[in-house]
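A lone chain, given as structure tokens: the form predicted on its own.
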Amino acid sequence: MFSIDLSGKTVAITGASQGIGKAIAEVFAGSKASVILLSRNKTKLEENATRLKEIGINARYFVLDVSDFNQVQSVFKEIGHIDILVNNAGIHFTSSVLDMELNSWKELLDINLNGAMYCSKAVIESMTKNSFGRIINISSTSGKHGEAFSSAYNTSKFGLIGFTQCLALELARHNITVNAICPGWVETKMALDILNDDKYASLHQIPKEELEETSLQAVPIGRFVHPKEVGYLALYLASEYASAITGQSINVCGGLCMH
């Protein structure tokens, strides 16, 4: 029977405070991995990794700023040995090139994208020395196609699928998988966030209360994804089965991106 069983295995979950982060966390949990939940949002970690120890899983939370390259490196040392890291966190906004401020440029491309290689040089020595590890990035079908009033998601998201290529082809021989996975839509508060944007409906010239039935239609399942479907596919690229999956995009999207 096809199961996945992580049990002495440490996984690290950036961005694991809500949404999908916090899903593929509840998806590990059920693998009996040791799970690592890292956040700026004490509260919320603190919250999750309770309800995890409650069902038996050894959780642990640490407060965590991916886009502060120092602090990374102190609590990944915190942390020890990791054998997969997901490389979740993230965030986005909506604007034309144009009107598009400076510092809410620099600040997304931190969190997205340098970050994910902050956290991924954190581990590397680790798991080279140990000969295994999962390195699994949550890019996006936006890391796929262009968008509108989405350039710097967009853009974070395609760099995170070429350094996913790239580090893929670095560690392939020290038996280190590195893959990225693309969710389209997904339930989940930034999607909400984004479907109740006057700015979003503005510039994309949508009626805000039209939105998410727009988007919905272009879904072929005709919904939007759940969190936990994300998580099952990142479990599978941590497992033993996915050893010879390495530098690939996967999409979960419903069919809403073909490539």
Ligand SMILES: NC(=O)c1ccc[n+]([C@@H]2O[C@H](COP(=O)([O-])OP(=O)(O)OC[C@H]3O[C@@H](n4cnc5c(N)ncnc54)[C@H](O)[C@@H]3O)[C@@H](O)[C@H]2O)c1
Second form
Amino acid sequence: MFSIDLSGKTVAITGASQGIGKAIAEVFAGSKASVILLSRNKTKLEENATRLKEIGINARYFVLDVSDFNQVQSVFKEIGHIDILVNNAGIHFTSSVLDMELNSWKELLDINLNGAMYCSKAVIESMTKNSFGRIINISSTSGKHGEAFSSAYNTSKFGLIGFTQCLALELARHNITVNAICPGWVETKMALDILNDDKYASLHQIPKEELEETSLQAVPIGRFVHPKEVGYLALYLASEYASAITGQSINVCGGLCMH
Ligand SMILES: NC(=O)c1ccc[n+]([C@@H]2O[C@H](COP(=O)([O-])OP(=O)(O)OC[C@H]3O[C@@H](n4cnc5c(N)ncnc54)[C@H](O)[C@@H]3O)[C@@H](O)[C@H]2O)c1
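Having displayed the form predicted on its own, please output the structure of the form predicted in complex with the ligand.
Following is the full complex, with the preceding chain placed first.
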């Protein structure tokens, strides 16, 4: 029988207040893992942790800005041992390179790319001592091809795939796998904000009211990916069944990207 039981394992998920991170937490809760929710939004974290506790899950939350290295170090020290880390926290903005605000570029890379490195660095020693670990980086199909007016975001997601491959090679002998998941359009606040953004519509020269329909027409399955569909792959990658999968960047995109 194929079932995934992660009783006794602890998973930490960054960006777990909403969207994909929240859905990943719910999927892992179904496998009986202990769940650590991390994000900047205390109110939402508390709500999500309470909901998981109500169904008998050992859930804790910590307020964390992943782009702050010192905060990452102290929060992960307080948490203790983590078996599975999901680097999911991320932001997006639209801009041409010509009009790029340097602070926005740096902030995005600090969260989407540096944050994943800081959190990974914080768990490696303890995973290595335990001879087991899973690091799952939420990249994007935007990490596999260029897109106009999205250079900061796409650069961060390409970087995350490169980081995934390097770290996978460093940790393979310790029974620690490192993989990236590359979602396409997932129905979350991030995607809906992009598809409702005047700047995105005007730079791409698509009427705003047609943005969602045009974007989903390019998806072979013709719909958004559900956040939990990203969670199911994360759960599989965290399981014993995926012990031989490392350094991979796997799309969950309804056929939008095929490499
Ligand atoms: N929605 C999509 O279509 C899509 C597609 C591909 C990849 N992704 C990626 O999936 C991940 C989750 O995105 P989402 O769609 O759920 O977005 P979302 O905006 O709904 O959620 C983002 C989460 O990241 C958290 N976050 C942002 N900055 C943070 C920081 N500095 N420290 C800690 N937490 C922080 C937010 O609090 C929130 O919980 C992101 O990395 C995103 O790039 C999303």
